[in-house]
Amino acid sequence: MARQFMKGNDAIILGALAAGCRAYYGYPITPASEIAHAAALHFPALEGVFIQAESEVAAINMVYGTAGMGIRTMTASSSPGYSLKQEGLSYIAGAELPAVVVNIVRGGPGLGNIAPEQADYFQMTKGGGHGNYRVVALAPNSAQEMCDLTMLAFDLADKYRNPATIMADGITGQMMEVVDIPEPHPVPYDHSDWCVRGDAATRQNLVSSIYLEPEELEQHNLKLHAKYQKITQDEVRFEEYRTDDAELLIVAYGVVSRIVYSTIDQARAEGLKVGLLRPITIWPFPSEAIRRHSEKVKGILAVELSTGQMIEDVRLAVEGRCPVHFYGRCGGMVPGGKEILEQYRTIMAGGAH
């Protein structure tokens, strides 16, 4: 296996080729524009395809497109340009089509900044866009994540029929780090009983999300309900550090919980017994974990770069069993370990916030 010292953002092209992706249609937007600098390079050079397209929203359709044909297709964008993709992304689901879409988040609202935030958390997990629909959400906190976790998008993809994303801030885009570049491993679905590609073996197959009939419409959103709910049971991922006698459990994802590592170590050596639990799944969320976690904790500081969205998630886990704590930055500030450090002490020591 080969090592490389890269990017973020030029991993996901690595992990999207190493998965069998050979489709890539987008439109550059700081700081994911590195993302389509790569699929430019690297695509056509494997006998892909890259586009850039005249919009985020001619991407996303050229994605759902490529989809319907059974081929593995992403798009990339960050925080207005995935916005902009919302409807496609809901026609993607309702068709029950696979596709990646990777979102680098920068600050916000509106045009905001190029800075880090983690602020489309709700657009990311709770379906940006009209109807009932979820898409699963991966979490990378690494440049390697960034690679292997794109290559689990594209199997959950594939495996639930259902668009799957990657959520990165935009520091995790843009630092470097050395990468294990994956082998290439084969796709092993076979779609052709549902794709259509132009030919006699998939005339008969139509790809669609529309359903005029109020009854053929609510069977579909069961149907798909009930998808939803085969992936919350199967495939939540987090990771846990030193929760094992925690008092206090902090929850944090991204490039927030690489902060909240060492921060835990500091806080460690002071005799404060700090957990973190870091989501790597922020759709389908690890709910059950954390209700674990809050019937035996002191309390829980969930830590963002927003002014608290991932939070909600939390107190809905803990259903009241202990106190829940916020603490976060926005903007584009990341906070530092000191201030996160300050922060557990205050709560171990009776405080709130």
Contents of the next structure:
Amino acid sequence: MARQFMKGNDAIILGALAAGCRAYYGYPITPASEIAHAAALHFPALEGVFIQAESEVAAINMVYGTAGMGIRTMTASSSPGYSLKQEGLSYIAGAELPAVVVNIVRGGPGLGNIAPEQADYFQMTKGGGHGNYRVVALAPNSAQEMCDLTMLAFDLADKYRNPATIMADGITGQMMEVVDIPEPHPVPYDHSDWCVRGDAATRQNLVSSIYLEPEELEQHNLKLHAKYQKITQDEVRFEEYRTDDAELLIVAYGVVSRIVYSTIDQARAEGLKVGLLRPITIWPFPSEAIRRHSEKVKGILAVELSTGQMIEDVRLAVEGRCPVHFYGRCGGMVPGGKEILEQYRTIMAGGAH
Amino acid sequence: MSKVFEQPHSLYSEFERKTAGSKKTTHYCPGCGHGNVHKMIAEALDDLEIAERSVFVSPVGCSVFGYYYFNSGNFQSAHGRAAAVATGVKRANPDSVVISYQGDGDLAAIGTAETIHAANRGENITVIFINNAIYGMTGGQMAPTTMIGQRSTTTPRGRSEVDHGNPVRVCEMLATLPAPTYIERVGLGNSKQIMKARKAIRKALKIQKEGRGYSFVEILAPCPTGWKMDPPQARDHLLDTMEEIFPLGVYKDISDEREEHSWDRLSSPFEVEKRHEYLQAMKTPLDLEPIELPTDLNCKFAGFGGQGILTLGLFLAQVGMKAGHQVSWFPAYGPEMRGGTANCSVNVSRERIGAPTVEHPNVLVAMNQPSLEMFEKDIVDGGWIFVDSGICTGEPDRERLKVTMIPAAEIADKVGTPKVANVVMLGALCAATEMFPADYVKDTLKVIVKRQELVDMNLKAFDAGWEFVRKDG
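How about the form predicted together with its partner chain, since we already have the form predicted alone?
What follows is the whole complex; the chain from before opens it.
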């Protein structure tokens, strides 16, 4: 097996190359810049395009242009830069273009800091741009998944003609792990029926998100809505660890799921029946799986690098069937296993908040 | 006899995409300049035989509905972003002919950055800039090109220099850049000007067709509705007033100096085989020779920036990888790396790794006093600690921990350079923990040390650290 020891950020580009991405447009920002460095190195070597754009806004609009040509393309940034891309994401979703956008989340709000956080959950999963649209959001928790989920993101983007995004925290971007080098696969989509390539075959096509007449725009929105429902039905991905007999279910994603994973066996050794459910897709959210658990467990604990964002989706899934607890650190502080274990003990002993 | 007057084929004969009103007329107001310019572009596309591969980008402004009219590939784009979208289009297919058609608000206010940088990159696109000194579509507000004293719905008392600045002269600005090939300002004030405008548009598109680079045509155009004038008045106003602020002429033309280029299309993904070979060549060249570990290693390496702390972590992680185990390396990243102390966490594990951060290490390497003070207390009972005794003044708890005091920097200096103090530490670590045989680690170093001329130095440093522990222990 060909393996490489690499940063999560570099693994994003490994996945992109394997997926047949041909153009990268980006703007430097810590802690996402290694993605642009890798793209600058590798894309031209494979006759692809790399441009360091003048702004995040320009980068996402270059993506709009290339995506409209029916060619796999991407951009990546970190939180403040991702905020700037929201305008473009709304247009890309509105024009139904396939594109991949990566967010290596740092501390906010405002300039915040460059340390890891997950406080972009809302802007990744609920939109942030204008209008009725959704973007697929995948949450890797290892360098291997940075590669694999990037490949998946390209496939989902093409399959649904919609942006697919990666939300990773600064740790998952910056840490190095062993990655199995993926086998590239052919791109099985022909977009001739809608894309504009600057040739006779696609001359009559139009890439646009404007529908001047309210009747038409309503129909367009309903069409998009139906697509999002199908994604919600078919594309939910999650992982479970020791949930079968769990009395306390922990819901955590990204690097937090790794820390929680380390604590589960320890907690079990103390006789605390805890299990982990890790959303791999944060949109669509694994609501149904959480609902099923909520009928059996005594409580659910959401752990996040935020002051409480994903917990809102957990509560919506639970609909009051069991208590939902929260533990979060923010500002770049990352909880240790010890303090998370303490939460289990308190909750299992009847303390709730 | 052939027809002399004919509608250009690059415009639709009926405007099927138009939703309101007649499908035979445009949505533009009487006396507006857009219709003239559309026709001139279409004629040029016909004559240059590039209509089939042309792509028209219409951003927000009165020309947002360019796709009603142009029988070409069409992109509608966000306000101000046309030049960026055009860049994405052109780079994806350099064989296409891309026209970014923008108004003054779009190009010179909200899209200034995109305009300047597309020009500065010398994108092989054609930008058509309609300057009518007003926001037409949104209701006659001040544009970046609105003239001093000109009334608009947002300058009801006239544009004042003090409050709103002066009109922006885009041709003059762009002409200072080395990359653009051709920049001209023309007008639609009378038939002579219109003839010149037609010529300029044709020239700009020809430059693009031949791959000679970025072309930009600014067109002073009347907006009778926005200016609250009738069409003849508007034409007079254009001639009398606008030309004074925006002089017509060629601002730059180096098309003769630019060679012709043609490109292949990029329209299909890389061949799978080619991608496969490229990716396989990236692999870390370490052949697997599994070694069983008596225990997992959860390491913290800490010291000053510049002591090779992060590299020490990388080396150990790669030894662990070669040995067939799960490994992770996580740096405390950011400004602290650049200035004062650096630290990283490394896990070498027989099973799936949970937290990549190391809260309670069983191995600590402290290469300065602050690191010793910060992390010693976190080490698990019975864990290993390696301290540079030449730098640190403190003494670790020998009751609780397996302590190695080693003057790593001094030893490294004797080997040849203090820079390999980190590898001296690696030697000490491997000797004391008895996790990996010396030859095994040295074989790994031979592969992973990037600069081949430094391999020998690193091997010597490793041996020195190893022997220090073995002699001492």
